[in-house]
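Take a look at this single chain in structure tokens; it is the form predicted alone.
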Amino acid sequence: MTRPPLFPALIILLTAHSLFAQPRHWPGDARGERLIDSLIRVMTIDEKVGQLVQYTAKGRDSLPGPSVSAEQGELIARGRIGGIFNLWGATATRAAQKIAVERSRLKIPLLFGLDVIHGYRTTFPIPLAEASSWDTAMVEQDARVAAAEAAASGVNWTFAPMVDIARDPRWGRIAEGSGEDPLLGSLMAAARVRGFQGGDPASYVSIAACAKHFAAYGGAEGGRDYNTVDMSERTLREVYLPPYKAAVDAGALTVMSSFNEIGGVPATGNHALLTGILRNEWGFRGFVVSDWMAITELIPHGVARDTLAAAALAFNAGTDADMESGAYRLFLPRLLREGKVTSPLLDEGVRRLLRVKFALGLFDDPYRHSSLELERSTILSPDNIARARDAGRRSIVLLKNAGGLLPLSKNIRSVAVIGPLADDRADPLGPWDALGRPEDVVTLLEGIRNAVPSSTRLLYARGCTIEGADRSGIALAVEAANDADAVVLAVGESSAMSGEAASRSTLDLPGIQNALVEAVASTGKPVVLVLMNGRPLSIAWAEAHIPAIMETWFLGVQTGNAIADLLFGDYNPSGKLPLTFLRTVGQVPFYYNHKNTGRPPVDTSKFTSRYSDLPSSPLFPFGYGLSYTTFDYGSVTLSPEVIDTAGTVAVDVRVKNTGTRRGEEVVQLYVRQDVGSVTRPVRELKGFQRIILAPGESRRVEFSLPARDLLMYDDSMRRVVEPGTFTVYVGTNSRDVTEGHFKVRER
């Protein structure tokens, strides 16, 4: 059945991508195959059927914990289920699995899936703290714990990672991703799905990852969760493909579909992206699942009228795997019969699941990854918790320290700690947090007790709510600060505000938590404002009126020890901004990577791209934090200034830390294509690197450009390097840069 593209364009690209490679990292070998031919010819209409129907576990929130029912463990003795996911514990999984190995005529493992995100019992910082750090090799390091963690309760696949790029902070999901940038959300991708998966993904610590949800669901129209993305094929293209690509690339064993339309065409029914692109032109070899009951959404949709029709457009576009609706286990057969849908497509998408049940090691071992032993000793232990708290300070952005306010000392007489975070133990936890408790969260008075000597006195008083408008406890907030030396005041967000259906129409700090810190700012003391969140918010008073201000986001059970670690110098922030931090709601949307327009705005002049109530500048920018240190860039060198479309530019800065103490830098570099054939970003993001500077100690840090870092799709969408000037920029964030020129001859 053939369907309309995406864009008139991808016929185009389809045949100038049609030489694809195969991504390096796919595991399957011969044997697999071999085994694969060999279920597929003996199993029935239903038991293909079975293996791309997924069901959520029962009781999900009752003690002891979640089980399948009864109706499920008959359904999967008769091999009508493929897969059940939010169940969890070695025990709970065996038994499920002893059903299908034991019970159901051809043996086959069940799948096991949990959105692990952050963190399995051991929670790590929301992935979008995460890209703060700017670290690959921390990200990855912390999938590989969730991994192992979830492993051994018996977890083998995992919803995660979320590889969406995110412009508009109302949407409450841009938690779970790694910001505005396409390198550095491909970076993060790639890095996430290299610790889930490991380097074999059938070892006993590693589960499969799926990429998300695919494609461009952080473009939904107003920031609203669900909503109709509609872009340019080059904006999807050059913005938000690139993260799924990547994640593809180093061997994400699924993908899940997205909730979203583009163009008019909901994703998951949408030929195109996940047949024309993921697998034709990516060399995807994976199964594609569905988000949860997003078949039976094509209804409401308007894309098909009922749920048979619903089942014939997802699967035949190229979604294998039914996610809860239970579209395919009912109407599958059927449209068999009445020649909807092919047998070699049923085939083939049930060969593209059994593949991943190989890959796993399943067929060799189906209790691989339910081990009491391993779930006794793996989870929330101590290297575990050891890694939580440096993920948790590196994913920190200092994003004030005025009159050098911090460090404070550990010698200081008394501290004031305020507001509705500074104690909560749930919140901290974040969005999608797994099997995270709050019993095992370190608060952040907890952590200020645990930093400082027991002579210094600490005055707690939580002041107000997160939401309430209870103004009663401010007088007491107030009092505490009046009587103490220093002030750390903790407000943000509750962990339900962000995530999935968290979408705000605002990004002040809810309630009255403004009224609670202009009345302890009013009180003249030193005020280190700690901000919990899960995006950016809008603190334009607060960073006119306080002196110090860090951006800790939700940092899971270790909050309070990674937070204190900064406040009283143990650790010297290093954390850079993945977005833009905006003044107002009213500037979104608002990404370093824009395009200038005919008219770039101009604060003094009024026939420009402007707002005339405020400044056209962001509040922080892309890539921002500050250091305890001070670093100075030289100026820029290129050699060679002019190369051919196939050559290389070194980019050459000296970097200098001038301050007093040992510090950790992200040195940044972005390019600027001066003119093309079509409209180009004022800069992009092309490298980054972290460098560690002793005080007054100085190092030339070098960056590689080839050419193919500046493919673009020009006026005819084909994708190529294009002759002509070019500026590069570097420096500590995508505003505080120098600069260099050069230039792409035709070779």
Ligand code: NOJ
Contents of the next structure:
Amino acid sequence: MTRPPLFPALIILLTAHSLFAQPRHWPGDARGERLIDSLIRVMTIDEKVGQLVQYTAKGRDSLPGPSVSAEQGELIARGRIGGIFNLWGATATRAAQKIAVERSRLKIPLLFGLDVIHGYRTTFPIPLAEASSWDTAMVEQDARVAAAEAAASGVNWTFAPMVDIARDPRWGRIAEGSGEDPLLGSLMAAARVRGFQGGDPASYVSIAACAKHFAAYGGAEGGRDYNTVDMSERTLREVYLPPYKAAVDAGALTVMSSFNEIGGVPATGNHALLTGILRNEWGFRGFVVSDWMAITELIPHGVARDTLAAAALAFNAGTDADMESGAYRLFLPRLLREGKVTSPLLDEGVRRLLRVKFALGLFDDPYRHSSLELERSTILSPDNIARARDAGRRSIVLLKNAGGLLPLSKNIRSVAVIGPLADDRADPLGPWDALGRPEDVVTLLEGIRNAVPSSTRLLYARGCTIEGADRSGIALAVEAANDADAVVLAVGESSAMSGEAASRSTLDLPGIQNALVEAVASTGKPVVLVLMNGRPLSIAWAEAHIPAIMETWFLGVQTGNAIADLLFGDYNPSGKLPLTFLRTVGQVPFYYNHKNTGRPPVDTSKFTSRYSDLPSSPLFPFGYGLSYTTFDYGSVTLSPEVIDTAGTVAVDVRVKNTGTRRGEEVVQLYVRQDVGSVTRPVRELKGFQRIILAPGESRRVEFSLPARDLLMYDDSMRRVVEPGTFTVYVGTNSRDVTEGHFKVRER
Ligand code: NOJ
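Okay, that one was the form predicted alone. Can I see the form predicted together with the ligand too?
Shown next: the complete complex, the earlier chain at its head.
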């Protein structure tokens, strides 16, 4: 390993450090802290501020790819930039790193950040889809693949996982998260952090994670991106904060502050959040980076008069690094001179930055995450592609299968493959596809072709476009349906309709796709509706008229093969919804863990909490998802039935596969606190287990439910377990459950 020439004062320390070339430990490696001390001692103010400055590379879409501009190169050489993002490729990142470690005075390596959200080049299912697998081991493994590919390309920092809870499907970024539940969201958050960072972030296949967007970005009013968030501290702490905490506990090296305000205080200038909760309560030791330009956005938010004031507010609140706005570079030195930012605080910010660089092993080998050879062997490797296919099929949720229409027989004579997404190569990549490329995608039509014998006739008709109004293709689609034994109809959204700045005011299928669905359904042929989208859509008509429906979200490069695996029974569906499917957008917000109210809805009773023109139930409940087999749940046994506030209840249930196929089931455990000092949700997910059962096989599933899982914020905002009675629900989703009861008494 060649070490770059370093500032002489550091050589001894670094030599000593590399003698102990073993995995570094995060947080607080003593050698790292000594190295950082010695650096901070010799850094000028401009060099310190430089570490806090992050800029995007130029020319994302140019060929052969992005690069740092001449001006940025100069700033790097002068130690005025600590990290570059949107730069990738071993060649480009090495060239930029070379400037930092050969031309800058202190030779501090750069961070290279990128939104590696669901894969680097091997695009995996979008996070909302992967959350539908309820399979944390798979999610961790997929994040590892993404990390290894990105790292080979020189990227050492991903702006992921996005762990924002979302209860409003109009919000486009719901696609990037894990849905509406704090426990599922927390487990997914931790799994992704472990996946990106591995056991050792300094490994050449690991990159730093960034839990975002802190905090409560998903609570935007009206589901409109960037909008105001206003919620009680109880909801913030019980529902929205747990996934960020889980990411921090899993060792996330960085956190991104969010664009939104919470109750009048924008997150990026929010001392209570960034310093109070994140650092003081949770003990986070990495650095906080602002979201893109979020520091100067404190001006339109109306809490800073100008960029100088914005920089002071953000930095003093605890935003260590400035993404793109330039406010710190321009004004932190002056704020320091004027005493509006203190030197110890600046040093602390720099320390946090350097800690992450140290944890990534960049002081040992700044080029660690960058290798042409690894780029060639890792990216899109057959192994990675196989994992993407498996992730794809595990992420699909079977919503309806009337009369056992699915799986289709492979001996079927003809299939009409219809719809704007049926042979679409670009949209299945989903939003935030990093380096995903349409040419890597297996379309649904191709996947079906791969699955059936060549004797099966495939009739393809697009029918219409995703958003257009042209109906002229519908007749051909109907003709194809009429000529076939079965129809696979792929409809949904474009990838650009979800993700950032992609909120929608309706959850309907866009364009004239409803007309296409109705026309194809009217042929009377057996139709399988395949949905591709970044949010749950309102599909009430389809649910009432189409026999089989699959929610496939956006599955990435192996879309077609993964869906075909389910269509023809090579894989038995096991996905479960990570959020509630509404009948119509008018039900928003509607989440399973809601409060009961004083007048719980009764559809036949006027003066109850309901809409007069809709059933009160969702279209599909949280946790819902069918299999090609059926599972039967026995009664729930609890023991003991009385515990104290330090005790544990064992929850037991027998689950039997009553169908004819081997199948995987996600057994779900929910709890309700019957009476509290404050109102409690009607049920809350407390655990789940994945089991595989052969036909006829039954198994006892046991959950251990410690009283600490019942912690809540009481009427004085103390975090306690309140004695009282609790109802336990176990089942195949949040609605279809069997229940039991236990009691918690004082200790
Ligand atoms: C803005 C987005 O909100 C954030 O999620 C992303 O990481 C940054 N841009 C950088 O691309």
